[in-house]
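Presented below, as structure tokens, is a lone chain in the form predicted alone.
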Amino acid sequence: MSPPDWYKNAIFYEVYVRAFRDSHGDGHGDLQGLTQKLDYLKDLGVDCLWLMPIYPSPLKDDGYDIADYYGIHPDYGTLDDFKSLLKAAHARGIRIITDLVLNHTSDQHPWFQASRREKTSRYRDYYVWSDTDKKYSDARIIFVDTERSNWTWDSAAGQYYWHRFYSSQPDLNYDNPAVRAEMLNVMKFWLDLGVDGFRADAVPYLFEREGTNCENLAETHSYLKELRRYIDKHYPDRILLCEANQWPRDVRAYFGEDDEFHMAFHFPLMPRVFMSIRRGDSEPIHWALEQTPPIPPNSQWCTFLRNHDELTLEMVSEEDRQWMWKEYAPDPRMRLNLGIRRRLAPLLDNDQRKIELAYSLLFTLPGSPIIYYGDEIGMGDNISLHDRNGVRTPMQWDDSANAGFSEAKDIFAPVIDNSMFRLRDVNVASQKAKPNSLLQTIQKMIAVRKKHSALGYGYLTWHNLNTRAVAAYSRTHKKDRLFVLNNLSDSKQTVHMDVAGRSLTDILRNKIFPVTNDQLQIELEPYEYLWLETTK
């Protein structure tokens, strides 16, 4: 039986159902297709799947514009298909969390359509309406590339409605008790079906107050604590994962005192991993960790390298943002809002040494790691596709015409196959057959990680060595202690360490490094990483 805090040592895997596997031959991935691939995910070492929205939607924002919270988009299947997926996943020891989009709905949602048509409708107050677009003027615009205001005029309603994201996504009015109750009902519906929790989308923006930036308000925290109390009382083994694209000092409040979210994404760490690798300097990573406050004992960070959105640069300086764009997104088409719309492998020059190094950091720094589908095989991206679609292309299972994704003649997006990301190499089947492939390496990393509680539950001690080119730290939990060395540079680095014990063993490769008079000297190859265990 899993411990109550199973999520603290879990490997998460983000799935875009449309892109994963098409079982019906219509060119779109679906729930039955995902079910067919559960054994692959189990073999990889995945403990929990995070499904991007699967609800009915006009898909103006890939499902984050929900038109019905209680159904399944017909492209993906039916509620019975979802129940079958849950049953099959749970039989393999894999949990499933789904996206819970609290902040807004689609403008096609029946609630909004009723709200805009009649002022006397009970749904009028489900949304935030105003006779003026001057209210809440201190709130920033998030999608700066597409939106000029957080207010949009609706001619049918004769008023403006409030939205923090696209104008096709009106914000719900959480000052209305009916809305708060409705979202509890939504949670109950999916929890009763058997989901293991929710990744709660865009939670800092639920309430609006004049004279504030309308983010991280006390009223928001009060409601989120209500959601946690409800889950703890009725579904104590389920989790809430917070998406708050904020500094850790602000995200800390979303844990509460183990009475709000179980988990939260660590956003500022992610760009600094890429910054450190490009500069060959561990300081950006170390700095991000120093900005991270302690969290309650039953809470956990979620760490990631990439996901379905752009690589956000909101929490770097303007100078660093310009540098990141220059280094990682030299083509303006690679940029979106305040970020970069690239996948992991293209960002790291399709250099397996760098990709493995990034995963070494992901799997050994504090937090539960999340892998974005396809990044475990080094999939490329397609910057010619609109918006974020370039990083949401079909999963590549083999080297057939549609990469084993679908038997349809036309599929929802083209498979990646170019001179740098050749389909014959970047697919699951070929990498399963190649011992030192990226897939095999990551699978081994995950298996080794699971044997060491220090990497899931342990605390971190940063070690300042003779060179900043090496990110060096130890992870400790009870009697389990590991030293981790990551050479971030493109040159050899010689490391000197004070170590008690006879020797250190690299637990990934079973290579032994002798210790002489409590002194260890190791020469690291460019981008080499070591996970070291003391031999007493």
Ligand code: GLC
Second form
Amino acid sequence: MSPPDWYKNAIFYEVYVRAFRDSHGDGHGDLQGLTQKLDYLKDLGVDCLWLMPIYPSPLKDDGYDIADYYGIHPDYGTLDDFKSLLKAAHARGIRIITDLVLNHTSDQHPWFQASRREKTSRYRDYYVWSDTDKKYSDARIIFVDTERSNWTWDSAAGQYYWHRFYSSQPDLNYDNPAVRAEMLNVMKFWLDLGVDGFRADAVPYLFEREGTNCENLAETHSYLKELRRYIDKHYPDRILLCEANQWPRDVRAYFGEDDEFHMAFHFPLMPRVFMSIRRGDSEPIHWALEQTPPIPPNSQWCTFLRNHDELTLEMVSEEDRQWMWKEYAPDPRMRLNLGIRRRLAPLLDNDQRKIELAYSLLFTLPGSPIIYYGDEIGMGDNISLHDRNGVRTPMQWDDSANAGFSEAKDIFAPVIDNSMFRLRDVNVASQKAKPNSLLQTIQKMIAVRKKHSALGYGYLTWHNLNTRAVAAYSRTHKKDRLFVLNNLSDSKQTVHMDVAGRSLTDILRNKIFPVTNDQLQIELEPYEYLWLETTK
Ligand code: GLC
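Given the form predicted alone above, produce the structure of the same protein in the form predicted together with alpha-D-glucopyranose (GLC).
Okay, now the whole complex, with that chain kicking things off.
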């Protein structure tokens, strides 16, 4: 039995099922395909998968527009396939959380269809209707590239309906107790099947109140606490992971006092990792850590470098956003809404030193890390594909046609094979065979991280060194203490650090560094990172 706080020191992995492995030969990945690949994930050291939405959906927002909360999209298989996947994952000690989209449904959902057609339907009040499109005018528009308003006119209903995302995603009305009860039922259904929890999508927007920006409202928190109480009472080792793209002080509220979410994504840290690496300056990372308030004892951050969305720049200043766009999205097609639609490796110039450095930060800063599928082999992206599809292309397993993803003639999106990201190099099989490939290095980092409770549970002490080009900190948990050095710059850096002991060992490469008079002096190569432990 693993401890109830397993999530505090777990490696998460985000899977887009359509892109992972096609077992049916129809060009779309599916649940059986994912099941076939569990051993790969186990070897990598993954503890918990997060599956993007797998429900029936017209796919206007890749499944975040749900038409039936109780089924599986036919492209992905059946509920039985899902049960088999859970069983096979659990047998390997891998947990699975699924996406829980609370805020909105698809406009194709029968609730919405009934709601718009009949004023007397019991579903009328499942959505937010209004005679005017002037209400809640302080709420911002999130998909600024496509939506002009959060209200859309519906001729069948003769009213406007409210939506925070695409107009094909009407917001549910959480003031209606029936809606609140429906979502508890949805949770119960999947928890009874055995899922280990949920990544709760877009939670800040559940309620609307005039005169506010309709985000992070007290009513929203109180409903989310109700969901947590339900889980704690009936399913004590399952988790809720919060997607709230907000500043740390606002996200802090989503942990409650260990009575709301178990985990929350750390949005503000992520862009600052990229800023720090581009500027060769640890200050942005340090700033983000300083802005991060303490969280309750059973709560944990979920840290990430990239995910299925654009690299969001909502949590940076206007000036920094312009700078990030200039540096990381020089081609306007790389920009989307307030972000950058590129994958990790292309962002970091496909330079393995920089990619490893980013992972070194991910695996050693506080929080449980999540890896976005394909980023462990440094997959490229395809900016000619619409919306965020360019970062959702097929997983590359080998260098055969379709990259071992599918035997079909036509697949849902092309694999990435170009002069910078050659399929020959960017695939699982070839990186498994090649010592020091990105995949092998990440596997090693994960294995080493697992041996050190300091990296999962430890507190962080920031070390101000003689140079800001190196992010230096220690992580301490009980007797386990590690020093981490990350050279963010493209030049050599010599650092001096006060440390007690005779020598330090680099636990990734078993190299020993002598300490003289409690002073460590190390020369770091460009983008070099070291995880150091006092030599035993
Ligand atoms: C979340 C998802 C994103 C989706 C949006 C609307 O932000 O990550 O992919 O488009 O919610 O559901």
